[in-house]
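In the form predicted on its own, a lone chain appears below as structure tokens.
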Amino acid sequence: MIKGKHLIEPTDLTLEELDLLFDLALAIESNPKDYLSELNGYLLASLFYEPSTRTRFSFEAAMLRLGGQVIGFSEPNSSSVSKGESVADTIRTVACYADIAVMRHPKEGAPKLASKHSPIPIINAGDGGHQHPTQTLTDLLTIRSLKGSIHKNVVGFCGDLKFGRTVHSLVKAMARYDDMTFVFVSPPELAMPAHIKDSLGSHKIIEVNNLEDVIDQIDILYMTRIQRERFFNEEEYLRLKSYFVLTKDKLSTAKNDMIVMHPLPRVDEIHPNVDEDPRAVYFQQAQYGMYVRMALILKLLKGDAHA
């Protein structure tokens, strides 16, 4: 029962919960008609300190399309923040409004700092380079609906691996699956860290510099992009970032199942010859992403009492 939770970090919630989850969120998909009364006079307020777009309106298009309201900001100027208020007074009044709040912000810590005061669930929808907690459910979603299993698999994190929360929260959730293999494809500049390595416990663990060395191994291929403004020198940037930008031929020795997923917005590390590959599957995921926080918002304002 996860009714009346905060959501800060996916291990928040245990792996039945989180079957649970899915299966809602999977039913909702089979069926969006059914849901569509299932939140009337329900107020989510969305708090967003910094710019979103998926997640922004993936969250309000979950809430509305479950049929509750959304209020709220999309930018701390037009709140009572510009005007010195804490995140701690600002979510006391939200909760005499709201019935759920879904919080971004720069600072890491600042959503579990808001659940400490809030009577009213909170999710958090990224703290800076922190846990984006709902972007791994979706990517869970995913790797579950498409693959049969999310156990089992080789998992490869290429581009960035050093400053992305995506791809940091999704490594310790899949920690807790059986028998994963993690393959890590970097510059070393921009490789996993250790504390994240560390706390895969007995999982294998591959870690390259070249996506073609290993691409021919993986079940799921998670891409992200290699971060210019990372690099002290341009012409090092350039010679590295060919190597982890993912085209149709890179894809020509990789596993006919699997799957390449991207937690958007992308810029160039996918060529757009890869769109029409089936197994590129990052727009489909960005859609799973609506239905699990439809099944999210759901189950923490109702439990288990909705259609």
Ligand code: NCD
The other form holds:
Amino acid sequence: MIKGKHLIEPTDLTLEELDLLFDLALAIESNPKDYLSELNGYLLASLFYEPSTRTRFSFEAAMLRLGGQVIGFSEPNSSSVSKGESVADTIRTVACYADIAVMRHPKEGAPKLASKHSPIPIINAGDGGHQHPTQTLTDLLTIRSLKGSIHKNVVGFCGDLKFGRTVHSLVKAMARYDDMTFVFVSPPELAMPAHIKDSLGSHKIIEVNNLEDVIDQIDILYMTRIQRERFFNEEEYLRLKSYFVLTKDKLSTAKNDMIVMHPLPRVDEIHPNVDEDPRAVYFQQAQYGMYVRMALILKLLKGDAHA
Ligand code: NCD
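Can you give me the structure for the form predicted together with ligand NCD, which would complement the form predicted on its own we have just seen?
Below, the chain from earlier opens the complete complex, with every other chain and molecule after it.
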């Protein structure tokens, strides 16, 4: 039963729960007006200890579009965190006022720690370079909707595979589907961590340094930003920042039904001339993100007792 659960890791929900969630997200997308007052009287606390545009806005928009309300901070210096309050104490206090909380934190494991002290559901909105489960829900819904199925795809991950939490989360979640092929494309310095590759069991893994060598085999291309804020040294970032830039020309050998995804924000890794290509779905992906978050909040607060 999903009601009252925390979402800390992408695998905290079963495949069946995910399917029901995605069905609800699509039902909301088709008839958003039917859900406008589902969460009247409910309050979401939005606790962002690290910058965010899409994730924070999509959660807040999701809650407001369900008729609920939002309190919170988008930068910890404006809260008691700046006085040295612990995550555990902050969440115990917030739980006195709100029904559900969303937390983004630069430290890996902070939302999990919060969940141990919390009587209300906690949703991890990204913890350091670790996990980003609601981006994963967004990505899986996008793939299920646009490719028909998540199973049996060749998925290319390109960019910063070392620090990128969106790829860590998505790979972990995709390992539960059948016959996947994971193609990891990165400079050697930003390769996928060994512990994630080791968790992929019998799925096929291909690792290369150059996207052109493999792009013709890929069904889903997941581009990522080089994670500047997680580098120890700026020179290293500047050296790697434009390592791979996807352009219209480079797409010429890709399959006609490949989709190009990106969690956004993009920096240099996708040239704007790719945006007009019908295979570029990253803004559509951002929109799925709001619907899946609406479905998630609704399920965590009300279980199956919704419209
Ligand atoms: C990602 C994140 O914060 O990890 N953005 C997002 O949530 N849509 C990706 C990134 O910052 O590169």
